[in-house]
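We begin with a single chain expressed as structure tokens, specifically the form predicted alone.
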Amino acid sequence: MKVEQPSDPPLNSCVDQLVVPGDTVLDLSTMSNQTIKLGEGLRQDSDKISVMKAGKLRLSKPNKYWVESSHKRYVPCVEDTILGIVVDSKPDNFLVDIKGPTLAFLPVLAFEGGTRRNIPKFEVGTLLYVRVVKANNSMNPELSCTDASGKAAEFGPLKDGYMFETSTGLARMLLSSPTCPVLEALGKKLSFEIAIGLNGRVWVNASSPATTVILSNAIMKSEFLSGTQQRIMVEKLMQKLQ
């Protein structure tokens, strides 16, 4: 008697829904031509795809999977872009506080046109928008305030505004596409700046305190709510500004 084993379910398939550690999300010999990149919490063994932590499978088009569990602890992953403290300068080093185990390193040439002629010099308590291009166990993570092409992008220091930590969970949400709804909301009632932190430190600059509150209050009670509740929050947070 033949018994058949049961088949791996397609990725897309388990995509937003919840995986636990020993899952296999995907079975890379039944794939041709594609390339598909792996985020935290997932890892392959040899053509299997499976999961190291307990979380929702999440995928950011066209071709980005990763495990989303909400952890106050950040664990850098390279690619991530991510919020820093500056807590203190060597000759070729920052040393950065990225909300992780431990600190991270901004060496000093890594910015657009770096030479050492023209380091930068960061205040301690200096917020940076940077990049992690370097990530594991054995050494402390590296950043860089350029993107892949070496080009400044949006990285570099964030001036002015207000910065608040919340999960890791609920920064992945605000960077989902499509717009994630509270920030879409948002910005057809409030004109601000944002950046958000995949370690789970937002910043935001606003044209008045008050205006900053409201986003702050927002954002922080978005995440556990539906894209229609977070709608109807944000409305209500309005009529108290005016």
Second form
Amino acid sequence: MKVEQPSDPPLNSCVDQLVVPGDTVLDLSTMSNQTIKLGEGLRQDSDKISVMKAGKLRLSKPNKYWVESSHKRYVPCVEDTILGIVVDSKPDNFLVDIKGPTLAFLPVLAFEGGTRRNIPKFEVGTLLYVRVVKANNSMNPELSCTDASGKAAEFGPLKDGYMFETSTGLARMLLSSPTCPVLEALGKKLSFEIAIGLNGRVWVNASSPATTVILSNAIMKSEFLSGTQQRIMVEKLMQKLQ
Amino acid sequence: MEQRLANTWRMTVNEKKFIETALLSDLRVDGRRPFDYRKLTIKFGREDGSSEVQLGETHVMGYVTSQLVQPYRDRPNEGTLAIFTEFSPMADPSFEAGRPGESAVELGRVIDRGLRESRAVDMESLCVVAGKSVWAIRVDLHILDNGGNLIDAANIAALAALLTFQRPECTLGGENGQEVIVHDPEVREPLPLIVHHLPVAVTFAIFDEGNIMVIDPTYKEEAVMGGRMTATLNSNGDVCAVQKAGGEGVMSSVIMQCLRIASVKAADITSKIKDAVDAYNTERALRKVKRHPPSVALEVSVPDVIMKENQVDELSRHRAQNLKDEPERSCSNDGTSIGVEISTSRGKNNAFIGGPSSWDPYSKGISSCFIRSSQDLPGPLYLAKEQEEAKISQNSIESDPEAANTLSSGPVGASVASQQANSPKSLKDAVKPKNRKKNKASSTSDMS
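So that was the form predicted alone. Now I'd like the form predicted in complex with the partner chain, please.
Below is the whole assembly, all chains and molecules, this chain first.
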């Protein structure tokens, strides 16, 4: 919301602030010889860098800038790890729903040691932990159940447990390091497995249904709470359990 | 096509298994117990007959309108009631604009049956001219967000809207006395509908081949359930309607148990609806009370004094005059408004200066009876009085000695007297001598 004066080094003061489309974040005429990498939500208009999406301006040293926002929809990005649901199977691909604008293709051979002989059989509704390999806005995205080197690395179908949907912002918060306060507090008292997809899907698995229900509700409620509030909420939940 | 495929909500195998497993241990995914309702919020719009109900994530809006129509031939002296449902595409990706789908028709039918068969809304009072002209009540239900259990939420929205709806009053008139004149709401108070009882719908979802029943299913539970049953009851325990369209078979003992649980829930929901409607009606009534302009409000702090001053003739005369001018003000019940009313006359008095007693043969008498009551008058009057005293000094010679006399008896008395003397001037044009006599007589009777 601040229109920066050309005399200031404006980018640094805008970092971690809320910006809206139309904000001018940087005036290139004042900058000396520097290379700046622009991520999503930023755009170069001749001499100015302006904002295209509403969100928080983020910086990754030394020179990567981007705008981070939270949505209920997912825009596929290469190298994202997401949770998909199998919708259909074709001879060459599985059709997988990833909460994006189109369905994604998962090639039947994109598994560790995958050959024509041992194609996995997924029924409709299977939950998969996958990686995005190709993502253009004109084509259906392509997925893979292996990492870049071809190993399985935890990708593949998820058994049992419970899946719920959240916003992309919450998913990123859960994946942040150091560990998100709510997950840390829950992990101290309960033991569970969790898989977080950057498309806003979260899967949890615990030994008893009651634990799973508590986990899912605690995570869903923690989206707009600060760190201390999250810890307090988990404390209260644990007390109720006992 | 591709877009619609991508937008459809899908259920995973994991979720289905988990919901069923959790229910075996009486646990629901949002932490509720099997027979708990979600949080219910009932709100009303600015117009009469519009309600907005939120049951957890489900959001439904109800809107009631009325129209004069010809009655059905076989029921010439009854009004009509019709329910229309609109499943907005913003509520659910599977809802489409245009003709209502199967679930939309079923929802409309269940709510309609609950209201009509149980005769919850009195139809005969909606008749204006038998055989020619009756009121047709139309209830529109818009589904804004599908979070599960649309039937219950839509039913509550319909009931809340019907309870707050008011139809215009109409009378017969015209040349031959057969014409129906519909009165404007500003001219005649509109009338509420006569609702005898509230039929509340309670929906049960059936799991595990008819063994497990849960109340108020969420969207995910509805996707997993084996069947559904809706029971419409009122708080008296009467069963108004039961709907079970297909799905898993359920034993009759389970159905009886569900009806018993439903009657408890119906009583609970009825009280919530009634509380919300009462709060809305009180707020609406308060809105209708016409308030005085803010400049008068300063005087409100002197209600006690003013009551005593009533005994004084002049003021009571003015009050009677004011009362005639503004009947609405006198209608309001609370004491503050009466106090305000009188203070307006006092306000008017303050504005007037002049030779008061030259035309007023009763002034001496008034001032004497004023002196009697003057001892009772407390402090706050002094402020106004001092202003009056300043004015008095400029008055005609006649008033001066009088004022001087009263001044000697007590400053309060003087100012009030002069005030009373001043006030008649404002009403001089309006008040005829005859009226003064009448008011004086009435005021003397007041004093006694």
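Positions refer to the first chain, counted from 1. Under this definition, the rigid core comprises the largest set of C-alpha atoms superposing within 1.5 Å between the forms. All of these numbers come straight from a predicted model, not from anything done at the bench.
Comparing the forms between these two forms on their rigid core, the Cα displacement of Leu59 reaches 2 Å or more. Leu26: CA moves 2 Å or more between these two forms after rigid-core fitting.
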